[in-house]
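One chain is shown next in structure tokens, namely the form predicted alone.
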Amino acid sequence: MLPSDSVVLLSRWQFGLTALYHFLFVPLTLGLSNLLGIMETVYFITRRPIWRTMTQYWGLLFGINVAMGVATGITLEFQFGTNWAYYSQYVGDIFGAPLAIEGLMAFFLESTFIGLFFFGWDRLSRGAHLIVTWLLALGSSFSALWILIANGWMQHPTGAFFNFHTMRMELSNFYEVIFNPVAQAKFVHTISAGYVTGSMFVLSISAYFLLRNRNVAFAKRSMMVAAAFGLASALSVVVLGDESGYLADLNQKMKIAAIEGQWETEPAPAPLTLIGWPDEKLHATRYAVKVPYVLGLIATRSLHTPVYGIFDLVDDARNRIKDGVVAYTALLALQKNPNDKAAEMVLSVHQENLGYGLLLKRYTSDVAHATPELIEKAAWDTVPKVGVLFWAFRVMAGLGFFFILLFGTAYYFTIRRGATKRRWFLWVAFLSLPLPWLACEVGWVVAEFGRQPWVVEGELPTFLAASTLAVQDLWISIGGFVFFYSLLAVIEIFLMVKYIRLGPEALFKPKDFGLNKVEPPLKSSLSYY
């Protein structure tokens, strides 16, 4: 029995809400852990106590964030068994491996060195503690790597095959799963976004201290590190986003078409729709302002390859669904007689489109005799929410270029020793604090909404993957998550605000660090340290 549409929708909402909430903590963990490594490296080289204080203070805020991230991340993995049982059964052989490695390798590595980071300052040598800090940052990145390998496989399944004997996807080449180009591109793009988030956090809080004329030397040094690291990271996000766009056009053409609101196939090289108004009822994008050639160059890296529009891709989906019906019919024959070699041959020829045939199960249990009208409806199901993707992508991209401008300005002002004199800039930096999280969240929406109606691209439709649950049970669990996560959010905000207001001077009682002194102009960049 298939889960009802209400159950599928509520299961998606529950997982989406918990994932979005968890992802509030992940980028800051990635960014701050590396900034801690940079700051402690400077302390190791210069032996100036102020850099130790910087590492400890930002490390305290890092620790609060990690604790909340762990509490919210564990529940996500439980949902694969509770809300997505058929998904776990169908692809668990592949999907479970990277998640298991993440838990055994990355999570334990990160957890172990978090303890050593906080309690090892007076028990380890400076060099040993520096190694601990960088291993902590490495553990955070490893954790992201294995999770994104699992997610990348959902976007571009490779290294696996469908076994009609077990009715499951099974692993055939773990190397291909690990080095899946989509997963690797998602990894570097995501951790770069995390670096931007950590840099913005340090930049904004440093701006707050400078606006209050507190901890001036501390804030200036923190701002300098954040500006340099943030600028490099923001530039990386844009460059690596271009790589993700190129791979998406190779493997998820419908996602690109929906992001651009491109209904008709444009002559190569296709123009980029800068702004417009997608109208899903009329199947058109009104008031479109287009930049010639840009989309073709980004998505295909050529002047001659077209970027296909939604209409042509729906036509292709229609043909693939018809082919999938042939594969499904052969599969039914093999379920009755596993030794039917003729049916096995037919399945092997048409198996690539079996997932498209499964799209029809939303409308009929007799897939083998689906009518043209049902095939047409299933073909249009392959179009994700165009309006959501169109605007989410533009918010993400616009913020990405804003970050480059902001960090570039911050870097220029810090090397010219002029940041403290420009209160307008300090206010802009402080008020920009929530923007990286907004960019990360809408980026997640682009990645996951753009994959619909698939939970595994081209292989398993989302509506088939959900568990058969009672609607009232889902409402109860969603209510519980909302209450629990809201409580955690209040605790997180309270602790962060408390320790930011206290500042490093109240927490670590530094003496003779000059934290509250306004320093005279320095003669060289070296003396700044």
Contents of the next structure:
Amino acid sequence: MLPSDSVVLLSRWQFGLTALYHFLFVPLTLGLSNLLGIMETVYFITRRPIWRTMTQYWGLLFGINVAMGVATGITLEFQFGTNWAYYSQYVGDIFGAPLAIEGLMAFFLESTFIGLFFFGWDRLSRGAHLIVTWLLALGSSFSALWILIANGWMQHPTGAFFNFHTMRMELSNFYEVIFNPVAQAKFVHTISAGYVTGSMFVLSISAYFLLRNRNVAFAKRSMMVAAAFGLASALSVVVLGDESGYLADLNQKMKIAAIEGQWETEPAPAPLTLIGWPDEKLHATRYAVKVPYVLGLIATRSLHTPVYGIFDLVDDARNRIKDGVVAYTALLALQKNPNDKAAEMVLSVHQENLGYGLLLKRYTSDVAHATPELIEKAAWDTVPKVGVLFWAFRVMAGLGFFFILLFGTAYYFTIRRGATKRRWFLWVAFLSLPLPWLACEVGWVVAEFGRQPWVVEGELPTFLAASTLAVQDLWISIGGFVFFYSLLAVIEIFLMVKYIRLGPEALFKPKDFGLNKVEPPLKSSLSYY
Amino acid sequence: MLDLECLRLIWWVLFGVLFIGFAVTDGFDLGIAALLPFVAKNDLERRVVLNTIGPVWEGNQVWIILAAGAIFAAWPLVYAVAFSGLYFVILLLLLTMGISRPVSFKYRSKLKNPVWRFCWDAAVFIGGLVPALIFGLLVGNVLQGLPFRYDEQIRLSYEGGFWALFNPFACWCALTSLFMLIMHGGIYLALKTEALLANRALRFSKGAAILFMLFFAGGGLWAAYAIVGYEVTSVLSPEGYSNPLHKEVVKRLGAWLLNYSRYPFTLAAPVLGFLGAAAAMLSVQGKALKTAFLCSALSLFGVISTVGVSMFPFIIPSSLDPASSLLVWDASSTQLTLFLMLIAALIFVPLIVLYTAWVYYVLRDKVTAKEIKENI
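Could you present the same protein in the form predicted together with its partner chain, rather than the form predicted alone shown above?
Following is the full complex, with the preceding chain placed first.
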């Protein structure tokens, strides 16, 4: 029995909401853990106690954030099983491995050392504590690596094949899964985005202190670290984002076409649509302002390869669906008789389009005899929501360039020691605080919404992947998530704002910050639960 | 590369190892959390209790996350059935243990407001009590089989409700698990605290140990003589494809005892469950708390092994359509995946044990009321 359309839709909403919510905390964890490592390294080398105060204060805010990151991350791992049971069973042989290795290699490291980061100041030597902090940062980055290897495989499934005996996909080459170019580009793009978020957090809150003219020595140093690290990361985000675009064109041409609102195939070298109004009913993008050559260069790295438009890609999908029907028919024969060598031969030839054949299951249980009308409908199902992708991408990319500008300016001002005098800049830095989160969230919308209708690109349609649950089950669980997550969000923001306003004084008296080269106490009122 | 039969057997053992790792480490966190309102009389005492597990619970919890990840990777069919079939129980586990517990620890003492602290303490308590019960509840239900079946395309359907999970046998198992973890948690709490709290913790631990032994014995007899077990009646290749539809299974009273008569050495598992608990209590009497903790850990090892041995080769039997049951031999990943995951486990599990041990060593001191008072 297949899950109903409403169950699929609600399951998607639940996963989408909980994943986007989780990712409010992840980028800050990624960025801040590395910034803590940098600050503590400076403390270790220079022995200036103010750098320990910085590590501990930013660590306090890190702790408030990371609790939510941990709490909301487990939800996602569990949801593959609870709400996407068929997905888990269909691709668990491949997809489960990076998740399990993430636990073995990364999450254990991060979770074990986070306790010592907070509780170890008075129990460890300076060097040992520094190592603990870096292991914590390393754990969070490794975690991102394995999760993005798993996600990269959903975007670009390599190293696997369909086995009709077990009715699932199975691993053939783990090397290809790990060194999947899409996964590698996504990893660097995503952790760089996390580093930008962490840097913006430190930059904005330092700007807040400077605007209020308090903790100046503390804020200036923090701002310096954030500006340098942020600039490098912002450059890396954009460069690797470009790499992602190039790689997406290799196997997710539809995603690129939707992002560009490009309905007709553009002759090489294709122009980039800077802005416009995609109209999904008319199948056209109106008022488009185009920059010649640029898209061709980004997407194909050549002046001679065309970038395909949606119409041509739908034509292609239609052919692949027809081919998928052949594969599916052979699969049915094999289910009746696993020794049917002729059918096995047919399946192996047409296997790469089996997933396209499965798209028809949304409309008919008799895939083998699908009418041309149904095939046409299924072919158009391969087009994601063009308007959403078009705008989400432009918001993300626009913000990416803004971050380079902002951190570039911040870097220039901090090396010229002029940042504190320019209140307009401090205001801009302070008000930009929410922007990296916005960029990260719309980035995931581009990546995951752009993958629709597939849960595994070209292999498994999303509507087949959901668990067969009842609609009211989904309403109850979504209601529960919305209620508890909203409550936790209010509490988290309340605590975060409270401790930002208190500033490093939450830990020590200002005379103890360590400016006079006097070591502040190793413990504070917040050293215990 | 090892052959598939061998790898399946190894991953069945590792499945147990991960749950035992979880029970031995995070088990005491859960037990202590469930004891929180009973052993600690005021805010300072509650803070002492919370700080005994505060620095380590997070690493401990990863055992269960890893166990879930390992089931996903090594037993994808099991993962799909258990998590989607037991939908609301898994979500309840997630809410109490996975979502509210991490936040409770970190946020509780960030404000002095007593109402604020009371609410988080309540969340910690629920986050210990409810998961400790749920793990037993799940075992109790799996022993009876879950109501699922596969169609010919191996598409899963689960045809049972939420309330059916709260049947008498499963509730009995839930209480067994709670008493077991309170026994374990009480000993750890006593190890990490000074006289007054330690004595209170040990009183609860001793009571729980006695109840645990009674419930474990009762549950064992119940499972042996009143719960219908499952038995594979067709010949099955342990190297076959992971397709659960190629076998015949019957339900039979006493089937869960077959392995003990076939392989008598496996009786060591239930015996260890009892002896461990009894030895733990004797050590507590003799004030040898470290030995007591070790014995209690061995008891947990014995109990979890008992469940595994009784059911082998079943992982989740199907009560609705016994032929759809998931076995060690027909619900796993491929040879390649199992092998690669084994390599990963062989590299990382020893590393994990090593650095976890170091962290415990650094944090070896008792938590005292004095040090917390000094830092208010």
